[in-house]
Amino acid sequence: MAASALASAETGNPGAGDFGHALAQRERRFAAALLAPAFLALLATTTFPLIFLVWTSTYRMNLAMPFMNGFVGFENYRMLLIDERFWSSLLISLVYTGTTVALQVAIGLALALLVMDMKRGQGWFRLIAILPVVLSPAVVGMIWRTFMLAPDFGIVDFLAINAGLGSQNWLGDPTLAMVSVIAIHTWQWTPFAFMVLLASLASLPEDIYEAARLDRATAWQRFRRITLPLLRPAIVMVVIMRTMVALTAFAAIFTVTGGGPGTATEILNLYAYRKSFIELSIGYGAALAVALLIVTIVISGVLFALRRAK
């Protein structure tokens, strides 16, 4: 029977072809049935809310003045372009994102290089280093606000006093508040960059370094000519992932400064929150959220293009 089935398949028997086609169809239906729940959940939690957000941004929806609500088309976006607070929050978001991502990559790479040269204690160092990542951003914000940045008895203020810098109002001064939220985000998420770059360093071929040592290449030359080029894909991926997260940061800044003092640390995400849920301008807040989405997509697209470039 097996021989006849094989012979019929080799001679192009229509029955064998139909059986194979029916089997492939059943497999595709089975795969679709497995994917359907996840696909529907994705639509329900991401696609539909996104469509509703864009739809809301074309309406004037102000809960404080409901009698003025109605369809306004692109009026919210026209107002957005002449809103100085929007441009200020966008600039703060870009500064916050660029600074934190650069610091995370630089510090994470330095720590990874340091740990690679450690003969003992690598496991403990990795365990301790990864702890900030598992904490909620809101919890991190509370820890820093209460124990680290509190005037007079906070740890950072204690160190500043002992260093001769005196007590500082870390969250009341606009410049220091911005430095503080950048430091908090960098402290929490540098371990992510560290772990990714450490894993990439561990996978680099050792024979290339041995050849470089035989050619009497210095440590700096090996780092610049071998390590950085080989780590480039991992570095770019870390930059992309951390940029998308930093642009949409909210919980830590909201917990620590609430966007203050004034609007000194009010990133675009926080401005959209304030407009929507404090000033009750839902339509304009939705337009701000759409603008943040567009900025995130554009920056992510540029970074992905750089990743594909040679």
The other form holds:
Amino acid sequence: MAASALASAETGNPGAGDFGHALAQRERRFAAALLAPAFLALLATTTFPLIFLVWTSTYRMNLAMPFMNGFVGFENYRMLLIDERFWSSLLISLVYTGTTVALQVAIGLALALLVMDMKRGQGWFRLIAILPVVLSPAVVGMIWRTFMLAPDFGIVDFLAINAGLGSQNWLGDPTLAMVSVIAIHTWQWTPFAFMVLLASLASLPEDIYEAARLDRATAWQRFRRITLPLLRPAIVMVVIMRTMVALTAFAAIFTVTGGGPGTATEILNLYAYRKSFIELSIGYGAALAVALLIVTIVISGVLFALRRAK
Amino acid sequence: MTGRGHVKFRDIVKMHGEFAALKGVSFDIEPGEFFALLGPSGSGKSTTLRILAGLDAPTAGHVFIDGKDVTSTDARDRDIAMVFQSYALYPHMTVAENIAFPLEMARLPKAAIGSAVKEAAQKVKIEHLLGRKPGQLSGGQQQRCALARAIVRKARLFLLDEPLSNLDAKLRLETRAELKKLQRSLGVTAVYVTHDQEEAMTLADRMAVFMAGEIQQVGTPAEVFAQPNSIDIAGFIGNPPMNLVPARYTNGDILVAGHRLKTAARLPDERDVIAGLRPSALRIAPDGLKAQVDLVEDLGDMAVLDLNCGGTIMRMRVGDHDVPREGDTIYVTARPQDIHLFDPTTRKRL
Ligand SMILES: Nc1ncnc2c1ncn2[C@@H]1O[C@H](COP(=O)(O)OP(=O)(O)OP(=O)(O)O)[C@@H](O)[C@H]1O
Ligand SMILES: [Mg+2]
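Can you give me the structure for the form predicted in complex with its partner chain, which would complement the form predicted alone we have just seen?
Starting with the chain above, the whole complex follows.
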């Protein structure tokens, strides 16, 4: 379909009799034919499910009550706007995303600045730091649930006890659970920010820092007036990429808290999942997913606009 | 502002691993002096300047500024302004912001900063570029921006690392004059690195000549030009450089390529020497050394001749009126006081 569309766009040319032109046209047709399979695969795996999702969101489709199914138009979205659980999960999503992205950038930048000043061992540090990134988020969730946060035996709880804070219910208390899932995501993805910012830092010229020293700028002024502005493009890029991922995070929270206790860590993604596959309200779940898509697009759009605005 | 900017370098050594970039350098710079560090590429001029600025620590030795040992004082606290060989402009700031930066760090009021920036930019003729970023400037414009940033603050020491190397000939002459006037009017001590001896000769009150990590001579440009104290300096200073030819000293005369020349030097006994003859000191005389003109380089108002004196090559500078032609045979000589004698083994002046 894509191939024919491309080819038909070509034949509209009146000077097609010309030999070179015909050759170019043949080549383009061949190129289109080569591209077609990938294009079709892309359509089948991304565009089609997306369209199907939007279409589903206009139906009442409840597997528990199949007799009620049918086209309802914007009914699901109308319900969504007055659904308190939707608004609270959206808020949790935003808090989760905002906090973890801010932490990733702040910690990543601090680590990068520290490592830049390291005389030796930089390579090792980088190697170790990258490890969390290569783990599957689901595995990370399991590690934290069993190895780090388990009562009494988990490392974090053990440290808390020794610090005199006493054993805490890290995943059972609503506030602590939120703190925990944010900490987990931050732990896994800070290395990404760290690597990007370190590379960016390493590419900054050294002589301007010497000039700034002679211009009598303090270490803080050098950071504020030179490092930060020069790192800005890299920071904005990290924020955009990490925000898009954090908004749609799923696996780690799913394995650690499953959205609980109650709905304390139920981000929008998780709510859509629960609605669709636990409560089996597929149509409404689809509407939630579309809402998440819109939120992600809007936030990314705003961030990209900010980036261009300079 | 007099009495500020007295610099003392004592036995400064700088090692890069096994390599000695500076091998024990000592000199003094008087307050208000324009002091040049002259030497070929890689001789340690920038290294010296960076140690003076406090950007690098010496491996051994001490640096004093105004009588205080500042060897371990941070660059921030030395009150020194510097123009970097690489310019080191802040790439994200406009020219105006670059120049304003040292003043902002000194917490000057906004209004004062604005006028000071304009004034500094005018002095180096970049007032029309104030709104641009360094990336949008030519090399010479960047260099002038760096210069403006250094002069905008009245530091007690003013360090310049080849600040004019990227300017065209006309602009270089203008900026050079401007720099000298500026330094005079401020009465500030300036240390000026260059490998261009003409620049050093015209600008400096005194200069230190560097060779391979050592200072070979310190003195006024006239002194160094008139009395170079080693073969290396003799071959480095002057354009074209001094002719250095093997000769034999006997009894107040030297024997060059079979010809006798009178000298002013008095050595105890007969010996081999290296005779130094400036191209401008050679003159045509019928009883002189026989030489064939191999090549004539016409420079407009003067010419440089390549002479072949029985196998010994010498260069000679002549005015534009009596230029011989290539292939001519001429006779050249030099006044006794214009002949410098050096020891071939120690390479020192005799
Ligand atoms: N970080 C370093 N490691 C090793 N050697 C160095 C280092 N920095 C400088 N050097 C060496 O020290 C010597 C002096 O360098 P310096 O920069 O002072 O030369 P310079 O006189 O300023 O030359 P130029 O006129 O080319 O700027 C050079 O031979 C250089 O290779
Ligand atoms: Mg240098």
